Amino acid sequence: MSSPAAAALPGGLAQVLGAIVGPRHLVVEPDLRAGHEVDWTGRFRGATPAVVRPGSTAEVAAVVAACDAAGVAVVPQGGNTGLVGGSVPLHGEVVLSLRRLDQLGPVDEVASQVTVGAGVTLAALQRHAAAAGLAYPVDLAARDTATVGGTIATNAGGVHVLRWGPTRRQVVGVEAVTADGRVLSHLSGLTKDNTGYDLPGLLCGSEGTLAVITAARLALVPAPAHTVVALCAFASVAEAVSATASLRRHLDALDAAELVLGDGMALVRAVSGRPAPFPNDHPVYVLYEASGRADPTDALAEALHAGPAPLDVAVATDAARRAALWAYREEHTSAIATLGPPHKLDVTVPLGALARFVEEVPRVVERVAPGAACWLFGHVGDGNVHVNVTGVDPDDDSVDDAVLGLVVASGGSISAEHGIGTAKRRWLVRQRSAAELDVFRAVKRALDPNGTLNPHVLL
């Protein structure tokens, strides 16, 4: 989805805001720009007049501040990772990277938590915590490139929600700044503390539409001395969610169980070259990860034959192997982009409608897109399922109808752990009543009068 180019900025506008950041951090050359007009899967293309890269907390609320006086409305930007057009200037925006808010605060290994920059990757983050004893739980393919603002904004989810929960749940304090420039510094970290409203909790998810984050205060777990993986083949998707059930009442220490269906299986071997994790194929995997002080492989092996049997199953306890097979998972991304541009619905089902929902989503597709192909994939603990449709028109939403409608006839959510960005923002009637989204419109003209931060977006 494209939009028309952007328009120039107000007369001397560009000339505060580089003399806020300097004029190096005011990015205006056409070149420069491109990779922050686009979002990650290449459906989603805009155009700014600018990108402001500030280093403080005391820049980006001096750039807010005066983009807000000026009428000029700003896109907040991380990693650029999202899905669902939320990060991109669509309709002209001035872009604010955060990426060099970066500042990663010394362990706290008493309480078990840390302060870090907005722009700190999770990558980054987790190798700062290992270095302590320690483990940040959030999880997920793109922690090379991912931020911590961007994923506190969406409210990211990951592979480890199964047992930590999602980013909201890590998040015990915040530092953000409002529309016109104030800011709002709340990074006690204290676990008890009842005075007044959760601005965390409300700050998380809301996809920079209420205040830009600038750092955080996360919580950390301890670091486990032992990891197990297990890849597993199974028959069906009903017989995969019947064993993962299965296996959560009978182990607690389950971090992960990852969906993946043989042709997604197919196509990664095909656009990586690795070999095939059994002699035979099968039409389902699941990959299951388990951790703990200690070794908890015995635990998952005794866990397995408490439901379905597998077909068939590859262990892994050493870092290498352990990478090999979650590879199977993880680069199921980057091979369905060799496709071309995917519609991508991240979505969640029940748990009991979630093996008929994989069934139905390629029929539903195929009515509206004959010759389209279905790539499903995600975290069947959660009943989280990630559907990447190619060969159809980025413009195209007939696809996107037709499968969250089923969605919402499943008795689901039109979005598990993305947000809804500018993709999803026309079928959140869907999923929310008109009162509700009132409250939504109330909370952003109280913090946000002038529609400055990513006005498009959400709502």
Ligand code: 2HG
The other form holds:
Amino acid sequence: MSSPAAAALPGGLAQVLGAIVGPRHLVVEPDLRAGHEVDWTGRFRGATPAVVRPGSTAEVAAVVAACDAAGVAVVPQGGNTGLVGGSVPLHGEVVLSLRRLDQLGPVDEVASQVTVGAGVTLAALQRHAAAAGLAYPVDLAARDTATVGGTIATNAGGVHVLRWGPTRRQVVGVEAVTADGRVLSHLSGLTKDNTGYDLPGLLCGSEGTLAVITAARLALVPAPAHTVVALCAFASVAEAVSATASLRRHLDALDAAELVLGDGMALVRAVSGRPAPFPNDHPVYVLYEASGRADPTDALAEALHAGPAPLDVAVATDAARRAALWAYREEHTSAIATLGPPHKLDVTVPLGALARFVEEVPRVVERVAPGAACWLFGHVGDGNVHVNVTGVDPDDDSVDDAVLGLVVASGGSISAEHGIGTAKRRWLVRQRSAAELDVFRAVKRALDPNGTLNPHVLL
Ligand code: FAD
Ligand code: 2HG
Ligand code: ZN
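Can you switch from the form predicted on its own and show the form predicted together with the ligand instead?
Expanding to the full complex; the earlier chain stays at the top.
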């Protein structure tokens, strides 16, 4: 999906923005803007008159206020790894890049918390926490690029939601800038603090539409002394779901349960050249990870006996072999990207309906887009399936309509963890009542009356 070229900035605004951030950080050269104008998948491509790169909260506030006063819309952008077309200037907006806000505060070992800038990447945060013997539990394959601000704005999930919850559960304070340039700062991180509305909770998942997040106070968890990964093969998705339910009942230390299907495994192997995990191919795999202070390997093996028996199991305890098993799952997104821009439908269905949903999706897709290829994988413990469809024109959303229709009919959610962005805006009315959407719009008006922040995202 691409948009016409962006209009130039209104008279004088370029000078104002350049004076705020310094000329070096007002990026107008086409080749330097280019990477900020297209999303990670290549499906959503826009154009911006300028990428503005503030280096402090005060600069963010001044930039946003200047754009608001000039009637110029702004797209906040972190690592630009978002998958719903919410981080790129599809309507000629100014791009506000938050990547320079990359300060890592000292880890508060008494509270197990840390305050960091919105531009810190997940990987940098994870390394910082690890150096203090702690861990930041939100983890996803884009960890080297995705930022704290972006993960809060999307309420990112990732592979550890099963045990630690999504980003919202880790955010104990935020600093953010409203469209008129006011700074809201509540970073004390007090566990008990009933002094009004929960602004961190509101900003989690707000997709850059309510305020620009500039820093966050985050809860950390104990770093595990032992981690074990087991890749298990099953005969069907129904067995995989039932084995996962059994593991959840029997294993406190379960961090992740990740679904891979046979064709996705074959694609990842073809693209990466990785060897097969087992002598025989199987239709369904689940990658389990467990971790704790004590070695959970025996507990995992015992828990596996309590459910449907896997057809094959590969176990890894050392970091290199664990990473090799994880690669079969994590490399799905990049392997699919080699086939051209996919339609990505990140959905949840009730666990009881998941096996049927996985069977049904290819049939539904074949009906509306004969010959298109369907790739399904995801976070089976959360009922979160990533439906990717390749071989369909980026602008043809009949596949999206058909799959999301099936999701709603199954009692699921049209966005599990990636957000609504611009990609799914059309379908939000199927999921949220008119009364809820009215309240959403009222909240938006209260914080951003001129519609400056991501006006084409979410609502
Ligand atoms: P961006 O893409 O830059 O922005 C995303 C949204 O947040 C946009 O609407 C943007 O306007 C807004 N935004 C960004 N920064 C700010 C800010 N400071 N203040 C206000 N608004 C802001 N997501 C998951 O949930 N789980 C996964 O497992 C997962 N795996 C992924 C794997 C790969 C290989 C890739 C490419 C993506 C994956 N994602 C996943 C999606 C993506 O990484 C997340 O949505 C992530 O949270 C985006 O962070 P970002 O910094 O790149 O944000
Ligand atoms: C994942 O779980 C991400 O790997 C990306 O959420 C999903 O590529 C996708 O559709
Ligand atoms: Zn995911």
